[in-house]
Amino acid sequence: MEQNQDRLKDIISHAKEYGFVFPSSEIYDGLAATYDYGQLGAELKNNIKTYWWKAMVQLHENIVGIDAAIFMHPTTWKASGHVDAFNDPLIDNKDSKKRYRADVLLEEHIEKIRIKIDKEVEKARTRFGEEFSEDQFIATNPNVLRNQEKIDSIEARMKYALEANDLEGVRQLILDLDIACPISGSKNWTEVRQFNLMFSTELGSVAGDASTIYLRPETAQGIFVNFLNVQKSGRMKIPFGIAQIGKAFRNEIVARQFIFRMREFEQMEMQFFVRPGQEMEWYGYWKELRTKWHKNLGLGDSNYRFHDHLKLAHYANAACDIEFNFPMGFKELEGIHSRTDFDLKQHEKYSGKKLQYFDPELNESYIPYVIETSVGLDRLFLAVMSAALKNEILEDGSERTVLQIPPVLAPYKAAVLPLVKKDGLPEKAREIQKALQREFNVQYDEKDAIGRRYRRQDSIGTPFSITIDHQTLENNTVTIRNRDTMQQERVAVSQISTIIAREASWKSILEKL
């Protein structure tokens, strides 16, 4: 656990030093759980958005995008259930004075038991080699069975208590499992209380005349209230989807772990409208497709796993998370939910407006069912940084820090480096830079020795470094260096764009989906 904390500290430090993420309002000692994306962070974030948007909207003729307002009519949140049910079960440790989400404490306890199972499996794999059958071992080994029984028992009690809103039952489970505060080591817990996460503010210039409205806690409702607008104006036929990228706000009491959990964050969501009765088929389809989208980034297949929800949200009949192995362990990266017809039904009820779709094939009207895919942009940013940051020992014994960001997401696709600042090399380098800029985001750098410049580009994740030397002036060739292999090859200036595009163009990643 300590090693993981160190890993997270390394990522935070690197992100700040190289202009990816800064603490917000830092000159005023910061504001808890808020961060600003720096010059390279903004580029990486925009590239992640573009990858999602192109894969979701551009590659699907039956999915379109919108951009709904952050402020919505307050009745929206009554209809959606957020006013009455958008709560977290919180518990305080009396000694450390720290507050925790009770369900997260229990999930972290379960994860520790799961790690014990994984260790048993790895030990056996090493012992038995090629003859090892993981499935058979898990089904028969007494230690594994005993630990799995513990997990099943905890999950069953936790599910029952959360669904029944039995807060005393949740607290009793924490006490029975002897769960201690990670900071104080104390087991001196308060009662569990529910806390609503919505930020409220006032609409209007005079406080007395103002009505209370909310900063949206999710982007989904902006899609639901525009369902008919989009369907009619776009002549959309079911099944079809509406996608959106936007800010959401939650008054998280337990906001920590860098950009993993913040009060202001960004979501990339798509609501897919289907015929009632076909939702489970589409739920399976989107589970598979979204997993493929994530793994296509090359962050390591073993870093992903599925987690089926124990406690379903009030609107869902099926839900799972795609989890990523962050420095803090496996945590939710994307949620896929079968939301039934709950949202449209509620908005129809509260607004008094019909929100039905006439299906010409069935010759009937109905309220569609919805499959939701929702990924946290900031969490995906952290996942990319976590998988990409590496410290390597080279053959000559020296070290380098390299950020192996997928080339298509890298802030700069190439660095243009004149070997020296004279003899016409800077002028030639600027000419090459100008030609590449029309297609890619590239950086020009002429300061310091070439080796030091290579290291700097490695640290910010630039996949290619192009060196302009005296031979360039003679035969119009350059040296192009690959960030990951550090191999260099001599190529014609006319080939540079093709070489970069092979790995860093949108086409290069989208054609694998």
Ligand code: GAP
Contents of the next structure:
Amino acid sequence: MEQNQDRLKDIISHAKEYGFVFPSSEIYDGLAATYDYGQLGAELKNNIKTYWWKAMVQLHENIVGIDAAIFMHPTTWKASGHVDAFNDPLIDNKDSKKRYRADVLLEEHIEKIRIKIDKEVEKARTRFGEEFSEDQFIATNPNVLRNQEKIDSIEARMKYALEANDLEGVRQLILDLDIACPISGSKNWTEVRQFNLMFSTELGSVAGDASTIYLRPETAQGIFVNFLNVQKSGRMKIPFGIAQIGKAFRNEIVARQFIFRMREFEQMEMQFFVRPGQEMEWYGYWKELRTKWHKNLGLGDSNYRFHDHLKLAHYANAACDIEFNFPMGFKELEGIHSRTDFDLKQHEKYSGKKLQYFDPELNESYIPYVIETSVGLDRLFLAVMSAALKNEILEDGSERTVLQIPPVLAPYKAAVLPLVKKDGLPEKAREIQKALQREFNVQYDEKDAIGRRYRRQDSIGTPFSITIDHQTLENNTVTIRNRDTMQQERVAVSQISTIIAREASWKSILEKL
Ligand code: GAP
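Counterpart to the form predicted on its own, namely the form predicted together with ligand GAP:
Okay, now the whole complex, with that chain kicking things off.
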């Protein structure tokens, strides 16, 4: 745990030092849980968005993208259920005065038991060596079985209490499990209360209920209210999807863990409209495809796992998370939800407008069912940074810090470095930079010794460093250094772009999907 906290701290300080993420309004001592993306962070974020947009919209002829307003008619949120049901169950510790999400306290308790099971499995793996069968061990070992039973029983009670909105039951479970406040260590808990997560503000100069509007807590509703506009103007046929990237706002009680949980964040969401009755098939399809999309980034397959929701949101009939192994442990990265026809039906009811699709093959009209994929852009950013940041001890005993960001996402694809600042090398380097920058974001750097410049590029994740030396002037060749292997290769100037494109072009990653 201690070690994980240190790891997160390392990521936060690296992100700040190299211009990826700054605390917001830092000169005024910052604003809690609010961050600004710096010059390299903005590049990385844009690249993540592009990877998502291209995979969703460009690779699917039946998916189109929109960009809806953050402000929406207030009835939207009444219809969607957010005014009445977008709540978190909160509990306060009377001694530390700290506020927690009751469900999170329970999930963290479950996670501790899960870690015990994992440790037991790892111990046995070391003991039995090659003959070890994990499935058999999990099915038969008494300690594992006992702990799994504990998890199942807690999960069942939690699901029952949350679904029935039995807040006293949630509190009782916390007491029965002896869960203590991590700050005060005491079990002196208040009642559990529901707290609405939407931020509200007032429109124009009129005060009162009529002018109260909300900052959207999810981008999805901008898609639902435009369902018919897009379907008609785009002549879309079911099944089809609408994608969107944009800001969302939630008054999170416990906003912490850097950019993992913020009050202002960005989502990349896609609503896929299908025939009623076919939603489970599409749910499975999108679960698989989204997992493939994540793994395709090469952050390590074992860093992902699924988590089926115990308590379904008010709109869903099935839901799961793709979790990532963040420095704080496995946590939600993306949600995949089967939202039924809930949203469109509600908007039809509240707006009085028909939101149906005429299916020419069935010769009938219906309200489509929806599968939603929803990934947090900031969380993906944190996942990339946490998998990428490495401190390596090299063969000669020296250390280096390297950000092994997937090349397509790297802020700069290459650095152009004249070996020395004289003899016409800077001029030649500028020429190469100019040719490359039409295709890739590249950085020119002539300051300091070449070794230090390489390290600087390692620290910001640049996959290639191109060095222009005296030989370049003679035969138009350069050395190209690979960030990860640190190997250098002498290549013709005319080959540089092909070498970079092989690993860092959109084509290179999209063709693996
Ligand atoms: N439209 C469905 C929806 O909003 P969600 O599971 O509440 O579902 C989707 O959110 C994703 O948005 C999450 O998986 C997470 O990546 C991201 N997200 C949610 N709340 C967040 C927060 N406070 N800060 C950063 N990202 C958040």
